[in-house]
Structure formats: C-alpha cells, structure tokens
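The chain that follows stands alone, in the form predicted alone, written as structure tokens.
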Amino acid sequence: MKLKELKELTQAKLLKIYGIEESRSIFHLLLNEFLGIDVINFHINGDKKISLDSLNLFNEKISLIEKEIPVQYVIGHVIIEGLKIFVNKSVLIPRPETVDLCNWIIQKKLNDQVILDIGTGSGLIALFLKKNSNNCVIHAWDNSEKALRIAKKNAKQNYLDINFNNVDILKKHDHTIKFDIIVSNPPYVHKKEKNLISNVVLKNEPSEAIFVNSDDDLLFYKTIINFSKSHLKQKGIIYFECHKETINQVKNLLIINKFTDIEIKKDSFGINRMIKANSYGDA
C-alpha cells in the first residue's frame, strides 16, 4: 500500500469520530511516531509503498483510535515546549490553555522563588516552571498516587528536580512552608455539563480531575484561596486556570478575601481562562 492510499483509508475511518482537520492531524502524529515519517517526507514520498509490518503496526494504532482512545494515550506522551510529558489514563491530557497559563507566569522572571502547584496531575505546570526559572524550588501536590507516579516519571525524564507530595488540598494538613507563588488548575467542570463533553474525554480521562464532585462549583477555589491566605508570602501571587462561566465568581472570591491587583487574562482561543492576584499576607 502506498502512503497516500494509507492516508485516504485512515481518514475514512477517523472521520466517523473526528472532523477533517483533527483526522489529518492524528494521521500525521501516528505516522511520525510509529513509522518515522514526518509531514514533509509524507508529501515527498506519497507514492512510496510501506512494508506489511509497518502497515500492521499502523493499523493496530488506528484500531485504538477507532475505540475512542485519545491519540495522546495511544502514543503515550506529548511534547510541549521541549518537555516530553508521559500521559496515560491516570492523568489529564495537557491542554493549550494550561500552557497559556504557564507562559503567563513566566512573563515575570522567576528567580530564587518557592512555588507550589496544587493538583499537579502529569506535572506539566511544575515542570514548565522549573525549566523556565532560575534556582526556584518547586513543590507539586496531588491526591492521586497514580498521577504522582506519572509526574515523577516526567520529572526524571526531563531531568528536573521537583518536590512531589501526596496532598489532598480539601483535607487538613500541617504544611508550614510559605510560597512566593501558588498555582492551580483544579477540577472546575460541573457534573451537569457531562453531556457537553466528548465521549473520547469521558471514556478515558480521569473524571475526578475534570469534574467538581460537589454541588459547589467553586469548592477548590475557595479552599485554595483560604489556604493561600496563610501560605503565601507578602507580595506572593496566586494563579488559577478557570471555567469561563465562573471566572468572575473566582474574581469576587479573591476580592472578598482581600487579594489585590487582580487580573483576568484570555487564553490563546480568546476566552477568559486565567486569573491572578497578589497576596496581602505577612512575610
């Protein structure tokens, strides 16, 4: 079978689940990862025949995609700004808006600071900040041991030193460290929105990292803000990724709790997604 014929057959299968652009993207991701053929070489060698072994391997991966397994889980990792992030069903697949949050944080040069990432998942935020900072100490917490195993693997893979801990922010703990920055991308989707989420996400990604298991959509924000009042240094900064429908409510929570210099920022899709505020606490 020729490469261009493989693409036609593959897209016919993928179009049952995905749109044309995403189907094309998935095809090229798998082709590059498992057959070592990038987009340029595909276009140059479209008439080249592939071996039976290569065809069988590729079709095996496509069969997983047809079962609505995300391509990132099929490949086993994502590459984000030079970081190789392993992912499986224990962690969320990193989203562009979370990368936007990271890029916003590093606009302010990070030097000799102590930073906490609450709900680290795959470890993306912690690793991104460590890579793009100078002599900063990064702590990363999660209540899932499975997620922490992946995050630790990612830190080792990328040669980055992160202090990981199994901490449930919703429960009492005795940590006394004070931080210059606290950042979190907590669960913020209400359970009633499940019908708006794709089957690919619902069937594969950890629901506890997506949905708020409470009638209070703002449970994590309230808890983390309260925690930050006593664990942020003077002039410390808190950053959140938020639901576009509740970001103004998060802003009100920060105002009520006497945080200052509150700023909302749009993500790369033009949606109000990120918020930061300064602490008023003692040093």
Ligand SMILES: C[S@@+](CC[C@H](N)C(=O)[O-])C[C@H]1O[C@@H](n2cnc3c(N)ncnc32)[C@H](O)[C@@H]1O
Contents of the next structure:
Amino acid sequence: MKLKELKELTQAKLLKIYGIEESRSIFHLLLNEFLGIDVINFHINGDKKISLDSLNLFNEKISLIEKEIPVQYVIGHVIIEGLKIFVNKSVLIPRPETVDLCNWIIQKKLNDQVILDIGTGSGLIALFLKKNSNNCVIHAWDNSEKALRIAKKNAKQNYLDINFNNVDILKKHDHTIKFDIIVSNPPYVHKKEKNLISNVVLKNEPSEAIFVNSDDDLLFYKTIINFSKSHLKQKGIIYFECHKETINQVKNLLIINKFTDIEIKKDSFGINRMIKANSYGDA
Ligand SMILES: C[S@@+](CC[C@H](N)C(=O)[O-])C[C@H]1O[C@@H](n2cnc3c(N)ncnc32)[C@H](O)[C@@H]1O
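Switching forms now, from the form predicted alone to the form predicted in complex with the ligand, please provide the structure.
Now the full complex is given, and it begins with the chain already shown.
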C-alpha cells in the first residue's frame, strides 16, 4: 500500500470519531512516532509503498484510536516546550490552556522562590516552572499515588528536581512550609456537565482529575484559598486555572478573602481561563 492510500484509509476510519483536522493530525502524529515519517517526508514520498511490518504496526495503533483511546496515551507521551511528558490513564493529558497558565506565571521572573503546585497530575506545571526558573524550590502535591509515580518519572526523565508529596488537599494535613507562589489546576468540571464531555475523555482520563466530586463546584478553590491564607508568604501570589463559567465566582472568593491585584486572563482560545491574585499575607 502507498503512503497516501494509507492516509485516505486511516482518515475514513478516524472520521467516525474525530473531525477532519483532528483526524489528519492524529494520522501524522502516529506516522511520525511509529514509522518515523514526518509531514514533509510524507508529502515527498506519498507514492512510496510501505512494508508489511510497518503497515501492521500502524494498523495496530489505529485500532487503539478506533477504540477511542486518546492519541497521547497511544503514543505514551507529549512534548511541551522541550519537556517530554509521559502520560497514561493515571494522569490527565496536559491541555494547551494549562501551558498558557504556565507561560503567564513565568512572565514574572522566577528566582529563589518556593512554589507549590496542587494537583500536579503528570507534573506539567511543576516541571515547566522548574525548567523556566532560577534556583526555585518546587513542591508538587497530588492525592493519586499513580499520578505521582508518573510525575516522578517525568521529573527524572527531564532531569528536574521536584519535591513530590502525596497530599489530599481536602483533608487536614500539617505542612508548615510557606510558599511564594501557589498554583493549581484543580478538578473543576461539575458532574452535571458529563454529557458535554467527549467519550474519548470520559472513557480514558481519570475522572477524579476532571470532576469535582461534590455539589459545590468551587470546593477546591475554597479549600486552596483557605489553605493559602496561612501558607502563602506576604506578597505571595496564587494562580488558578478555572472553568469559564465559574471564574468570576473564584474572583469573588479571592476578594472576600482579602486577596489583592486580582487579574483574569484569557487562554489562547480567547476564553477567560486563569486568574491570579496577591496575598496580603501575615508572614
Ligand atoms: C485537572 S487535573 C490537573 C493535572 C495537572 N496539574 C495539569 O494541569 O495537567 C487535577 C489533579 O488534581 C488531583 N486531585 C484530585 N483531587 C485531589 C485532592 N483531594 N488532593 C490533591 N490532589 C487532587 C488529581 O489527581 C489530578 O491530578
């Protein structure tokens, strides 16, 4: 079979699940990862036949995609701004809006600060901040042991030093460290929104990373803001990724709790997605 015939055949399969753009992108991601053929090579060599072994390998991967497994889990990693981040079903697949949040945080030079990432998952935020800072001590917490295993692997593979801890932020704990920055992308989708989430996400990504298991959608924000009142240093900064529908409620929580200089920022899709605020601090 010629490469361009493989593309047509694959796209016909993928279009049952994905739109045209995404199907094309998945085809090229898999072709690059498993057959070592990048987009340029594909266009130059479209008429070349592929070996039976390559075809079998490729079809094996496509059959996983047809079972609605996300391409990132099939490949096993994502590359984000030079970081190779391993992902599997234990961790949320890093989203572009979270990379936007990271880029926002590093707009302010990070030197010699102590930073906490709550709900670290794959470790994306912690790793990104460590890579783009100077002499900062980064702590990263999650209550999923499986997620922490992946995050630790990611820190090791990227030669970054992070202090990981298994902490359930909703439970009482006795950490006494004070932080210059606390950042979190907590679970923020309400259970009643399940019908708006794609099957690919629902069937694969950890639901405890996505959904707030409470009737109070703001549970994590309330808990983390309360925690920050005693664990952020004076003039410390808190950053959150938020649901576009509840970001103004998070803003109100910050106001009520006497945070100052509150700023909401749009992600690269133009959606109000992240918020930051300064602590009045008492430390
Ligand atoms: C939306 S994911 C964010 C993952 C990663 N920080 C990112 O931005 O890609 C939320 C994370 O919070 C963790 N989490 C959920 N409940 C938690 C709790 N009670 N305490 C600590 N972490 C929790 C989940 O395991 C998950 O890794």
